[in-house]
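Here we start with a single chain on its own, the form predicted on its own, put down as structure tokens.
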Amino acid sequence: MRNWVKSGSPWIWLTGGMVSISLVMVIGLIMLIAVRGLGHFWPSDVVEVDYTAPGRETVRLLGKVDASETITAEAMRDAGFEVPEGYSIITRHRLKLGNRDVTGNDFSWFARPLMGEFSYPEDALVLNRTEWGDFIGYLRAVKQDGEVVAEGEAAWDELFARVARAGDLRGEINRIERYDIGQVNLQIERLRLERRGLRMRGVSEDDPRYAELSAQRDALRGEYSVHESRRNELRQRIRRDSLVAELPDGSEKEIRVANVVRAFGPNRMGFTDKVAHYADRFNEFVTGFPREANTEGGIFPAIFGTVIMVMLMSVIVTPIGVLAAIYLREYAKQGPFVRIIRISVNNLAGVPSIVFGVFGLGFFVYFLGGSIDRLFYPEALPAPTFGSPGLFWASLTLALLTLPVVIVSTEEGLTRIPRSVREGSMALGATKAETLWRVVVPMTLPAMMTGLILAVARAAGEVAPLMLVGVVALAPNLPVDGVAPYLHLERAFMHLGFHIFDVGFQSPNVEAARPLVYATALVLVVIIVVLNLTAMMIRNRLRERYRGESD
């Protein structure tokens, strides 16, 4: 046994164990954000059963079984629901019963030995909707100008046809106002703060270049009203059908077709159906922009943003880390002054993330954000253009948390490069330069890239510094669009993580939006793999390349 421990083999079992178990709770974490998050766009059969509450009468119940749980019949007293005499300990289901219009809730427990005995009714309708959440029913008729035009089995084929021209008139008219009448208002916008800037440094109203300004204002102004004329006939045509539904306690309501998304029956799909429906919904999640404060819709504005932020980073940390790091390895001065500046590098990277959100918020957007505006852009003073949080300040605030990550790891790849190469770059009549630049520099590119894969890592799932530089829960315009300069470093963006942190703790329907939070998730980890992977396979293809070379 003595000889055993001596031999080294219990530490290399336990180190091999340490890495198993890590590599479970890695594997088991994503798994358990997949299945939550992904499992909320399969369609969910619809389940009709009556409930008897103790001396209320029986009402009937249609919805989707969200959750199921068994606990102590007394802990579900306490909670203020409704227990049948004589048990002890109690299932209940939690039915994501839809309609918060008319009931006010989109979910509710109820006690498994209060329902009878569940049925899927094949005409059970559920509508995804811009607003108020789903609608869970059944399907009566459909009517155009207030006519009815198909009624029972009928009804669905001219629901399903009338729902996806919904959706491309309402396709149509999002764009006419993202794109055709917010460019026209930007340039709109633009030409007045021109015209206020001539009037600032004292030009006189005759000067010919108000007159252009002004030709220039109405032709854009034509040109919206041309939009708007085109999309108010579009809402016209779209606001034509509705249809009937029936709710589960007999009433009736007629809904838009304009105001449904999505229109299904679950119970009457078939798997290849359901399959079809699943990927189309993700699709939405992932290319779609948000709704209903961020608990429907699709998250592409954050997963934008995160991406483009974490390029910006990138750019800005490289070059300023690696240069960092070959001045103090290979040009300064070895001493007191240099062995403070490597101390205060390595204590800067523990600095807590939301000091460096501060610094930003105070310097780069105050600061020099608001110096930018004073020189460059005085007439749209006092509203800011760079002095506001947006994506440029974000990505140096970013820069500049993991700047000592790149630095640290640059300089450890310089130092492992053997002197005798240096020395023999040297013999062989290069300069001091010319050996760091072709030989060195080349050499320590793995090394470079290993400290920008960590810093793309720790940048891409910050969230702390960003809701102080320049993220926001809903940003009316991506940082990029079709007019000049096409690249928007003043705006606000969406982040993944601060999407995450909004949906799971501001959202106004927390069940209702508790999938999406997991799904947004793995989302975000996924995208830190695809960054991390495509990193590592440029790193090791320098690896491989100067390698080569070395031999």
Second form
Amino acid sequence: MRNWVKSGSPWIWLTGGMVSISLVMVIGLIMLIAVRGLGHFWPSDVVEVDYTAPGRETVRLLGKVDASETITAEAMRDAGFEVPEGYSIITRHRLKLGNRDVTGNDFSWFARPLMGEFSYPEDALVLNRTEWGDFIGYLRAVKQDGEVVAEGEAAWDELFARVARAGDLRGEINRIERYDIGQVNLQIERLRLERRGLRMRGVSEDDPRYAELSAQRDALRGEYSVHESRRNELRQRIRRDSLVAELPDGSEKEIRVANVVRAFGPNRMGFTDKVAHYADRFNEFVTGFPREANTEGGIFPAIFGTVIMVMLMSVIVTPIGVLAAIYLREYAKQGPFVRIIRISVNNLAGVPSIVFGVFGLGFFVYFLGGSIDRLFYPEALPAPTFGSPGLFWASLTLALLTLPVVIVSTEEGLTRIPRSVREGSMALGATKAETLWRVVVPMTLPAMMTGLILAVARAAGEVAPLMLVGVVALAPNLPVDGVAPYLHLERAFMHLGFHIFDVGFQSPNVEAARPLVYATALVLVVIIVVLNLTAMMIRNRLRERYRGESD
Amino acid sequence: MHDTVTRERVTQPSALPNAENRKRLRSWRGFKDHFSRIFVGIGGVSVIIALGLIFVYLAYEAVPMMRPASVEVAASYDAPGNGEAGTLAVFLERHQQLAVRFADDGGVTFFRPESGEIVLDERLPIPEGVEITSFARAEPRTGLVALGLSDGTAILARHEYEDTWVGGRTVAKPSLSYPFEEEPFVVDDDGLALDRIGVQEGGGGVKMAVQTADGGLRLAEYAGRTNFMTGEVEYERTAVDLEAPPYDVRRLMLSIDMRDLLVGDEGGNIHYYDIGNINNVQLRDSASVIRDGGEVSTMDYLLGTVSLIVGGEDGSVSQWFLVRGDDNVRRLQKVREFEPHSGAVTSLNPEYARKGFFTGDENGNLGIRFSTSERTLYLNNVVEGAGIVYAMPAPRGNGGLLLDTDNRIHYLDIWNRHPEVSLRGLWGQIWYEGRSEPTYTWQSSSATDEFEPKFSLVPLTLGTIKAAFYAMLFATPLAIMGAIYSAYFMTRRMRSLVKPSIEIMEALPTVILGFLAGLWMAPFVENHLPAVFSILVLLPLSMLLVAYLWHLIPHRLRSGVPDGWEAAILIPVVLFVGYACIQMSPVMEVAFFSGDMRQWLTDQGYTYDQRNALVVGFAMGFAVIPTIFSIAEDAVFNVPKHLTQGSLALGATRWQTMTRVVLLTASPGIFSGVMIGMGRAIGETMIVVMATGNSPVVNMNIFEGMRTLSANIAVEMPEAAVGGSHFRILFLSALVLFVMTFFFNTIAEIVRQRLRKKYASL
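Output block for the form predicted in complex with the partner chain, input the form predicted on its own:
Then the entire complex follows, led off by the chain already shown.
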């Protein structure tokens, strides 16, 4: 034993253990996100169970088992929870009961000893609704204009068909509201600003341009009322159907099919049905728009916003980062001054991102943006155009934030180019610029790519500075649309990282939103892991390539 | 031969460019080379300048806070209106378009402050043969003034301004109104002159305190009651005589909650009467407020009528307020003293919207001060050859009016944007209004107008240190030991798997770590506290145990697994111990902590928040581990091989080589890794925002939360008014963060560069 300790082997094991802990943490974390995030869309079975709280009547519960844990009875009591006597350790389940509009709380913990047998009724119905979250009950009948058209088993197919119809109509209504009416409104607003601009420039009231603007506005208003009446007609049509469902407590409730996004009976679905359902839900999540204060629906605007922001940032950061790196490595006189600059650039990578956010808000948004507004958009003042947080400023801020990454990586690439290559080029009579742009830079391209990918990965995950310079929880419009100039740099946008923060911490119903947060986190993690692995691959290949040449 | 060749060249043009073209091409290439040099040079330099701009800009936003106030006399003129009459008071209107003068002949003159041009001349309804004997104003923002008359009555009047939008700008229209009753309020039934008066309105009524000509002190309350028949408000008087102080009264001050009456006298005392119940008024406390028995020359409440500023005959200026003692009785307490005047303080008026005030003295000096920050922003002679009678700030604090002893008015242009900030206010213990002792507090905003903003950076800095400390406590041993193992003991195959995993760990967005910490880990830790602590203890022990058991396995059996795979063997051990501890957690709670460890901690006197420093330590530690790991691993891995081989050849064990040779050589690199990790922990924002309750507490309790500088910026920046003091303080904290992390990183970078040089020379 003593020899064993003396050999130092236990300490080697201990250090090895630390690596194991780190690995377990990383892999465990990614697995946790993956399981929770992916599990959310699976239509798990609905449980029916009797629950008897001490001294109360037995109630029937219907819901999905959402979480389970084993804790001490004392802790549960301290948390104000009803616990049967005689237990010191109790398992409890959290059921997702849904029906927030009826009962007020859609998630509840129940102690296992107080619950009866679990059963899985065939006629259990789950509805994803446009408001009030999920509904969970038993399907009884389907009605059209108040008349029952199908009951019992027949009601299921009838319901699916009608939900599909309502879905189409709702899609049509959304399209009209979002695109047609939205665009008309935007154009009317633009006309208003134009008129105001004319007035500010002192153009007299009887100038023909005013009349022209009025005519355009009237035409747009006519267009607006056409769209509006069409929407109202669709709204009328979508209200036709309803369904009758029984609640777990035995009472019946009538629900408009118009409010149902998706209806399914998980207990009667086979495996293939469930997979199809899963794919459908996942598709909605990735391509759909959020509903109910971001706690339901999709995250498409957030993905889109993140991508657009990152692309803009890349366009800004690549040329200036590369230029700075080339200057530092190729043109600047190597000496203490350049060393100091290099250290500073390196250090900027370690400066907290929130500091960049503060700088972006003060300098870009308020100073630059405010100046742009005064110069180019005086007619919109005091409402800011560029003087408020938006896409362009966010991209610019993140470009500044990721600049050190690109500079450092490009510089590294430049150092790695063997001297012989440069000298060969010079010996053939090329100028310095030709050597640089024709020989050295193309060879450094992969290194630049690596830097850019790392920058993109960092930017995609950064939230703190964006909170100050342009991200919002819910943007009414995407930053790209069909109205000129198509790319709206001044608009605020949605972002995956901020979406996680907002839904997880600012949302009114955290429990309901939580699975969605996991799913969003999964999307973000996947994006970032893929980007990083790509960067790593490029880098490794680079190393291999130059290993031979530099010797 | 020679000729032929030449002829051929002429007849058959060569494919090569001729001399002129070559020259042109050469110069074009030279130009391109030159241009490229300049272009890259300009680009590179401007990028570097842009990065430097961050620091400059942050400082540029933060610096104006430390600027003192500046005062400029924009205009001086004789008091408008009846120049023969004495002036009681002057006030400015919000936009500084108008000012008003109350004269002791009952004249009320509205005039332009920049020229003295009269806009409106009114007269107070003073009965024939009666004189004004005293004057007081309620809180300045109410515009209410009280004039005590020689017949024992008082007039209450209000100067008001109505803003109208005319031709693209606001125009203020003045008026003088009588908000209660136009005929004078009878205060003293015997008709004695009111020598001193104090007034305050609130709660549907008015209170007045007076000293009558015979030296008696009297308090009168006029409660408004709406007559249901006529809809008119009628005022009912309740008046009581108070026990008068032994000296003549100088000032009578009523608080806006109508509960306190403070009386300053010529003996240098202040007396505090509890007037919450007018039928049971009690003298609660008397205090001598001027040194050596000097007179209280003037005193006034600050905004919100909590703090009292006392000006003495001797030029002293001090702040007092009522502090509840142990016996639950409120007593007068001196809070702070300001830079004194050279002569008697003759005028003292509070600002309208913040806790600042103006003081004027008999030698013509004006003082601009702020209570919370204890700053004297300005103290200088403004009026030459005359004393100041009345110094009144403008409602927005950007101007002021002075009245001097020659009955001249001086209109002041003032820059005083950030009086709230001082070094002491940011870093020292401050006695805030309503607190029983000086504290470090951060509380930047509140719903009420009378709120005193508390800008102490101490809780935030301490929170930053606390979060970073616990994160480093968790991350440093893990990362350094892991780095040592993976750089020196691990096989190459496993290392090629571990390094990318750690890099992925570094790339994970902190928002994800923060959300997991806040939503998953915090409740989990709360429910499994014993598991958390037992894992911390048992994991290393179990590793040693496994190592020992492994050692006992016959050599023949374990030779199948070569050295360098220990970490892989330990992974199942880690998983098992973790799982077992979590499973055993409730059992341990029942056995040792009477069933609920959280409650047990509370009983031991530790506050427990669900989102606390422990959770932050884990989550932020997770974020910091890869940073430290990569740099430390690099340092260890790059230790020249001949050093280690030499050591091994001399018979040292692998561990001895590690501790005696490798670690010593690589320690600067490891140090720089820790520094950079520290920098990251200090600046991390999202994890702290999400995994703590963001309460700015001043302690190091691991079971309580904290608010860090960075989280504070993220939370408050979007709401701070642009250009305000709060906004600039947030810039300052960003600057502090910037400088702190830059400092840590620079040290780390320099150490690393030295190390690199050392390795190269070895």
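Positions refer to the first chain, counted from 1. No experiment lies behind these values; they were computed from the predicted model shown. Only the largest set of C-alpha atoms that superpose within 1.5 Å between the two forms is called the rigid core.
In the core-superposed comparison between these two forms, residue 301 has its Cα shifted by less than 2 Å. Comparing the forms between these two forms, the C-alpha position of residue 28 differs by 2 angstroms or more, with the core used for superposition.
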